[in-house]
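Consider the single chain below, provided in structure tokens and representing the form predicted on its own.
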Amino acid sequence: MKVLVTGAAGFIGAFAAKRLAERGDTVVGIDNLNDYYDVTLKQARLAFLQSENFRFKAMDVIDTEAILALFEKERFDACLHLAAQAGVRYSLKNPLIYAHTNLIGFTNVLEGCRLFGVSHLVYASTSSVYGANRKLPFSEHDAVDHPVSFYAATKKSNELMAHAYSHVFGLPTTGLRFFTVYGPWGRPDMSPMLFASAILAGRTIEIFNHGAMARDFTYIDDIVEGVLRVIDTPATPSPSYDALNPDPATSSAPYRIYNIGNQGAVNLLEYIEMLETILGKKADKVFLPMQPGDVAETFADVSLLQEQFGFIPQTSLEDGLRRFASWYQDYYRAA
């Protein structure tokens, strides 16, 4: 295929698009490169994606003119659309980001997909937009209508975005809501990078909600195999729907929404105990009240996508956490 993945310089983008190239797909990977973040990170990232597979441009997905020609000139077979602004707390504060590019950036791909003939538009969401859900695990048949941050609001209108385009112009969408994505590569931002560094500098790190958090930590090489497996089979309208008893999971268009998740909620203090140990070096604890934004558990019955796809995530939290500070550690000795 030929496939259009947005946020290429990302996290999940960067290793989605190097997997694609790699079993021979065309791939055109787009990403804006702003500051959110350590852009050197997001070069890096680039740089071991060059292969005569793959190719880059700089381009953000709010540029309405620039997007739609991209998807005119290029006649991409699917889209992968992972370009986003990402972060719970920092939507808080900069609500205004969120829109724009969660929201019109969307809407954009959404645009592209209909007028050029994708085939298949798999797209980002996360376990966020169960919000304040207190039903565990959390699964895809459940409501989501109670949001706790305006990131989430935001991912959850994509849902509800695609699913209207799927249903007015026969659009095939797929949305999978990731869970707690973490490993070699990752964001700045993630607990794992701020813990190992605080961690080895010696820095306090912060507890929220007195440490009494949980969440199901899924290795950056499961959420790929989830997705492309799940791009390789358009979504189509499923025959279980009842339209007198609607359920989440269901559309009578050609709409899908699957969990990625590796079904298990960790303590946060165990998660850091285990980053601990396999750093060598205790960490300087503070802690502190629950944030605004935030959730005290995420856990993802992904029994959808096994039942479907024959997937579940199968990395342990102590054998992903060990690849990440490995990489961590060589990544930032040689910088």
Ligand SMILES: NC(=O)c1ccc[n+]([C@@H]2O[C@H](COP(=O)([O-])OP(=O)(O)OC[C@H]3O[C@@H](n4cnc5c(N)ncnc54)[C@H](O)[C@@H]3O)[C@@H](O)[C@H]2O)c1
Second form
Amino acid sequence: MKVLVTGAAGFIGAFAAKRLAERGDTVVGIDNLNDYYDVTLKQARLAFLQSENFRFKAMDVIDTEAILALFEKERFDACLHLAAQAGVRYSLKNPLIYAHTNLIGFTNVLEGCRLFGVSHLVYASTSSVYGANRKLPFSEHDAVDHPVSFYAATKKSNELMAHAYSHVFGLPTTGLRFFTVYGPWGRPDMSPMLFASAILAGRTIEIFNHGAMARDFTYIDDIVEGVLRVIDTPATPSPSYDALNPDPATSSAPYRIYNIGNQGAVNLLEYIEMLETILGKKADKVFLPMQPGDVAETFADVSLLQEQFGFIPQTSLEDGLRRFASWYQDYYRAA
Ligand SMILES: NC(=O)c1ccc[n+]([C@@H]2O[C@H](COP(=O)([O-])OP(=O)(O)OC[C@H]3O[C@@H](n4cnc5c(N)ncnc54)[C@H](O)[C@@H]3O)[C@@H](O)[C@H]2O)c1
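Shown: the form predicted on its own; wanted: the form predicted in complex with the ligand:
What follows is the entire complex, opening with the chain shown before.
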């Protein structure tokens, strides 16, 4: 296949592009290499994915003309759309960048797919769409109409926009709700990197909601495995869709939505203890109240992905954190 990967210099994008290129697909990666976090890390990811099956173009998804010209020229079979302004906390202070990249950028990608014959659009959604839901584990069958951050609202909007394109234009779309992805080459704004850096430098780490938090941490290789299984099978209408009793996980359009998580919530303090043991150093902790926009717990029900694609996450948090910590120490020692 010829595949477009947007956000290819990002954490998930780089690993997904690498795996697609390794299995023989022709991969075009785009990214605007913005400075939301360390640009040298993005460039280093691009360096590790160089291969004869991979080409990179610096491009902004909000540039309608450039994006449509790219789709027209390349005629992709599939598109993996991962470029986004990510992060819950940043969206409290910088909502406009989320509106531009996540809404306008996503519209450009939808248009490119519609106009130039893309057979399947797979795009990143997030566990954050579950927002104020407290029914655990989070299931695709539940309504997600109560986002608690603007970031989550833009991602939920992407799901709705994708549904409209699937319905009106028959564009097969699959949204993947990723649950706290971590691993080597991860994001510096997320807790594994923030905590490892602070612990090793002897700085205080901030623990919100006084530690009463839990996350379904998902190792990068498991995420990429799920993405690859899904991308090869364009979404089709769900035979069980019932318009009189609509289930949010189904549709009469070629539209699907899946959780990708590790099927387990790990308490924040337990996770920090694991990281302390692996790094061989205790954290200096400060306990703070809940942050606006945050949720106390995430926990994925991945049975849909398991039933339809045989997806079973393979990496325990402890193994994944060991691999992350080993990369982190090597990478920053070398830097
Ligand atoms: N990492 C997680 O835990 C997680 C969880 C849920 C959802 N997601 C979603 O998965 C996707 C990938 O996340 P990630 O962790 O790899 O994030 P990331 O920030 O590392 O990757 C996103 C990439 O998109 C690029 N980008 C941003 N705006 C762009 C624009 N306007 N034009 C072109 N490129 C642009 C960035 O430069 C970055 O390299 C995102 O859509 C994110 O919202 C991630």
